[in-house]
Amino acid sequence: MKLKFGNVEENVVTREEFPLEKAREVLKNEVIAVLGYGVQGPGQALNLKDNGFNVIVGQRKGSKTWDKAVADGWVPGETLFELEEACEKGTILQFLLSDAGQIALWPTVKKHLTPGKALYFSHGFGVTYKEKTGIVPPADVDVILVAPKGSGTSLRRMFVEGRGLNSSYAIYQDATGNAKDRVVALGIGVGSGYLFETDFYREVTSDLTGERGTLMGAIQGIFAAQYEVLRANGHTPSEAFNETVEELTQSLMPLVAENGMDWMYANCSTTAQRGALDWWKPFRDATKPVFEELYDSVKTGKEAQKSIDSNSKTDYREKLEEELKELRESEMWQAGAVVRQLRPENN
């Protein structure tokens, strides 16, 4: 159906118009091979299995993620296989390894993409930056995308709670004439609340911008800046953390999620409203040039190259842990650990 978002009409698919029963019918003869059991793999695979689809998992034997898959109920030799065997058995290959992992495994995956199969992504990176990744699908397979707008952990949690995480969907290549039904059925199967249409390029550029921007990078930068100013002016760690992070995540953002920013403002004091209305535009004007610089870095492929170069190094995980440790051991997040322990539900 078409719905207006503001003044722009977009194509969306809801569970009402494409119910789970229809999705099962579309995919009744398919073997869905989920390749990779790291970030998105567990949530998508478990949701598909619980929704009644024929799912197998491909993962490196002996790895921690293999052990996690076994702990989650996947049975070696029945529903859990080495990656190449899963590629051979699957008719839909859900390529859910990291971007660097996809580059490394691509020759194996490509070998098993026989005519009529479908290659499924949850990120447009590999195909959009094919000059950098070498991922060029054969012409006789469907190439599709379902990108849940959140982590695999959130996708699974919301599914278990009877809710859904919104997802985008895209068709890069329709070799069989059934790509649309396949991708929408998979989107419903993994637990999407609703699906909105995009393409691989728009998915990856918006996604890379969001991750580096308000979803992760910018929010940490803003948190750190305000926390440091409060601490420099004599506020305690507990007070600074509560006024910077805890009140936002526990009190205010749920109101935004419920009914919008104006609703959250309306449920705060008149003093808070006045200050927020006076200051949001100066913050927009101060940060917009940084977002423009960020988007340019994404659009030109610089961010993709940085990701490939960094994530392909043998010591990537060690370096990553060092950077995460810096965050974790900062005073702000050490204060946050104590604040979380003091929440009533944790006592």
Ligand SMILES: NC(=O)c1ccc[n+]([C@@H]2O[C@H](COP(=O)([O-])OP(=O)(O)OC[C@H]3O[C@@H](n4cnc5c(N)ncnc54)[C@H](OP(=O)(O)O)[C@@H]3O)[C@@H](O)[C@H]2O)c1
Second form
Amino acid sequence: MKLKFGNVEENVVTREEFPLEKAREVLKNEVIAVLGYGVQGPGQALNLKDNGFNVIVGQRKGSKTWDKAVADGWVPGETLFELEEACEKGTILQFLLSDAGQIALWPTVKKHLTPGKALYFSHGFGVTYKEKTGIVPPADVDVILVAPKGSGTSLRRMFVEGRGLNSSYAIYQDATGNAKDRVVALGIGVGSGYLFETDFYREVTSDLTGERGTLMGAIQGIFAAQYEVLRANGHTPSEAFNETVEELTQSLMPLVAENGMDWMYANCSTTAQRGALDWWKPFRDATKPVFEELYDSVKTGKEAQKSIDSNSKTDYREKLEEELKELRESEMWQAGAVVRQLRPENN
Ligand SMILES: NC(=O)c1ccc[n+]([C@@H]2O[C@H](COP(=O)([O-])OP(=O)(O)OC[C@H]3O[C@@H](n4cnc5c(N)ncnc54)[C@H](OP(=O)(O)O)[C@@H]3O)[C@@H](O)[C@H]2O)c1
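Alright, leaving the form predicted alone aside, put up the form predicted in complex with the ligand.
Below, the chain from earlier opens the complete complex, with every other chain and molecule after it.
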């Protein structure tokens, strides 16, 4: 259906419009091979299975991830296979390896993309940056995307709770004439609450910007800046953490999620309202140049190149752990660990 977001009309697909029964009908003759069992793999594969689709998992053996798939109930030789075998058996190949892993596996996947199959992504990365990734799908397969807007962990959790994360969907190539039905059916099948339309390029550029920006990078940057100023002015770690993070995650963001920023403001003290209304614009103006620099770095492919270079290294996981450790051991997040323990529900 068409829906207006502000003054802009967009295509949206809801579960009412495209019910699960219809999705099952569309995909009744398909074997959905979920390749990779990292974060998105388990969420999508388990939701599809619980929704009654014919799903198999492809995962390299001899890795802890294989054991995780077995522990989740996938049976070796029946529903769990080595990657190449799964590529051969699947009619829809859900390419859910890490973006760097996709480059390494591409020659194998390509070999098994016989006419009429579908190649499915959850990120526009591989195809959009094809000069860097080498991922150029053959012309006689559908190339589609469903990108859940959140972690695979949330996708599964919300599904189990009877809720649904929203996802974007896109069609890069419609070789069979069936790509739209296939992609929407898969979107509903993996447990999306609703689906909004995009294309591969817009998906990847907005996603890379968002995660580097307000969703993950900018938010940590703003937390750190405020925490440091409070500490430099003699505030205790607990006070600085509570005023920077805890109140936001525990009290205010749920209100924003429920009814928007104005509603959250309206439910705070008049003193807080005055200050927030005065200060949000200076913060916007101070950070906008950084967002412009970030978007440019995404658009020119610099961010993609950096990700490929660092994530393709064999010691990627160790290096990542060192960087995460630095965050975890910072005073702000150490204070956070104590504050979390003090929450009544954790006692
Ligand atoms: N993370 C999210 O919640 C999220 C959200 C939206 C979209 N996405 C997109 O979903 C896709 C999957 O992301 P993800 O975060 O789920 O990935 P991930 O957790 O990093 O995926 C790891 C999977 O890829 C396999 N793998 C990595 N390199 C490999 C290689 N060289 N050969 C064979 N297997 C390899 C891993 O196997 P081993 O464990 O054996 O290494 C594991 O099964 C990506 O396109 C991502 O952008 C992710």
